[in-house]
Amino acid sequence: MNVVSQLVNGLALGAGYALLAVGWTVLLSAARLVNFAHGQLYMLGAFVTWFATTRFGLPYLVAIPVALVAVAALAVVLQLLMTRLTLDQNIVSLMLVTLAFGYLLQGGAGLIFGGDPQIIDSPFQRQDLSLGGARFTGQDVVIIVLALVLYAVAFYVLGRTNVGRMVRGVAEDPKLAQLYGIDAGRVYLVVFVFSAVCAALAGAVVAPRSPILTSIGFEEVIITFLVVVLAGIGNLIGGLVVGMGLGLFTAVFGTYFPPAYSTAAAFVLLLVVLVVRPQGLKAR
């Protein structure tokens, strides 16, 4: 594989990381919370898309919205159950609840979808494209373009709209925001559902690149956490940059070393960055 091919592969991989991280970044910036079921929501987005295409014969582009609606409904139920913990900012309990929920989702998915690897049939993955001697698929292009669009939308909504101002107000002080007439519970619900839908969307568009298993969620949680920490908590632009950069790093590293060491190498990079710049890419 030539250098250009590696760069394109790395960009697609990094865009997938960024897609997975955008929801968690918004959740952290708005609610100061960590959702340890984020990876399982990614897994569900992939498997519901696969299930809709194979069992119901839906076209890939129709199956994706079905998966997003299913995961959004699940996220609504989870957030309603956690409303009191969220409003009280009981971080430890929320971490334990979402971690437990993630295990339940993985176990339930194993019972429903089975333990065999599955492949999502996407027409974009079957499109062979080339540029400057590099070969890639239409799915790679979809992932990269979608990541750029989603980050642009999130950046605009959070920074330029009334919705964004309400989210930032609740993030700073939920009790004070409620005194000004903002329904903090509703804001938390919207942000949590948005985060879950982003994870499901990442699963639906990234998963066609390789076979999927119901166990894929936990590795994705680690990768997402890595991207968010390196970017700086709540830093949207940093999340996009770090996601892309981590994808390029993984692709290049995998060229010269066994891919099994890629995650360990990424965490070594995390340690170096945090020693030099503890706040990540986020400005002080």
Second form
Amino acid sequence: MNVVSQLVNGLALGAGYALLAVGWTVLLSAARLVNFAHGQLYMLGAFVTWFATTRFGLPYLVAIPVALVAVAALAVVLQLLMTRLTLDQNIVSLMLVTLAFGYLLQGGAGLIFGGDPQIIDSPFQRQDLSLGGARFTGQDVVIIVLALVLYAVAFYVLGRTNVGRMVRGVAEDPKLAQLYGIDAGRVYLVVFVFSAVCAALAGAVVAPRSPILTSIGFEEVIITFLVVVLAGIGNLIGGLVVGMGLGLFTAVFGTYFPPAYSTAAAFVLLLVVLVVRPQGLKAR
Amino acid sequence: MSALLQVADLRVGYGHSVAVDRVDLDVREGELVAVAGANGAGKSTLVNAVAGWSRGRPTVTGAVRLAGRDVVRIPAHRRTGLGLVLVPEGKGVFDGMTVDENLRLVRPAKDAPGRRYGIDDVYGVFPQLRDRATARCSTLSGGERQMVAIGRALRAAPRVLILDEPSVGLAPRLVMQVLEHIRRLVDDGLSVLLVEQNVRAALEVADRLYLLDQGRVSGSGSAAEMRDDERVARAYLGGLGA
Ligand SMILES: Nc1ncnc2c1ncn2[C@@H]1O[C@H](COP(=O)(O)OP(=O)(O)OP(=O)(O)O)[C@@H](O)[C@H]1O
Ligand SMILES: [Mg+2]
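Having seen the form predicted on its own, please provide the structure of the form predicted together with its partner chain.
Everything in the complex follows now, all chains and molecules, and the chain you saw is the first one.
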């Protein structure tokens, strides 16, 4: 592989991380909710897409919205179960509850989808492109473009719309938000569903790049956590930059060292950054 | 005619301690009613319970009626929608947002019965906010922040505006300025329930005054009556004061 191929490969990988991080960032800053089931929502996004294409024979582009709706519905149920804890900002219980959800979803998915590795058939994955000697797939382009679009939308909605102002208000002070007439519980629900749908979307578009198992997700959630913390909590654009950067780092690292070490290397990077700059990349 | 806001037999406790005990209070249409009392008398607990709001976990019993409707089981965000709007003690605006964003965030329902204040109406009431429209609230002075808090409460189309010590931390000259602002709103038809430590200042602008002592109403009457009341004079108006 030449350098440009590496670059595109790294960017696609990083865009996948960024897609996972966008929902998490919004959720964490708005609801102080660390969702350890985030990775399983990613896994479900991938598997429902696979299921819809193989069992119902739906085209890939139709299967994705099906997966997003399914995960959104699931997210509504999960958040309704957690509303009380979220309103009380019972952070530690929330971590454990989401961890429990993660294991439940993984077990449930194993029962429904089986334990074999599966491959999502995406027309974009079969599309070989080349640019200046670099070779990559249409899927890579889809992931990168999608990440950019989603970040732009999230940035606009949070910064410029009334829904965004509500989310920021609840993030700053959920009690005070009530006096502005804002139903904090509903804002939490919207944010949680948004974050789940982003994870599912990431799963649906990233998964065709390699075989999927129902056990995937935990590695992804750890990496997402890393991206969010490195970016600085609540720093949307930082999430995109760090996600992309981490993807590039992993791709480049993988060409010189065994890829098994790349996660460890990423955490070394995290340690260095946090020691030097405890607030992450976020401006003070 | 019954009062616009009626509080009857209200009791509020935190755990086993009683902070507000059997309070009856009302605010009539177009009236400015003040609540005064010592630190810890239960003033904030009382008005927070009227708004259905708290940063703690109080237990509330009794009745809070807005235009005859009992709202005591209705959550705070919906009471705001009904026009029972509170500006709490202390932090009352989102510091991370600009003045303009704070004001825009509040949108009354289409069928909200209270009087509507547009963004421009708020700037009309507090002209000095207009120049700070795009400033983050964290960069405002205490008084300016209080204006934003009152401004966003006006945006919610209040029928009864509840203000918990809006003048706290302000210079004596500014205290009267803020209170006179509030008086003008009342003269315009708004009904206000105001918590004010400074009894002398409260009596300048209020129509009626309730005195709260250890969670109970220890006296109430028209501003004129209360000014002449010997106990009030001795306890609150003697010697010092603004
Ligand atoms: N969140 C809370 N949890 C437990 N007790 C509380 C809480 N808030 C107030 N109290 C208690 O209730 C009583 C009344 O407090 P409150 O804040 O209503 O008084 P206040 O009249 O508003 O005083 P101040 O003039 O200082 O604002 C006090 O004894 C206080 O300790
Ligand atoms: Mg108080």
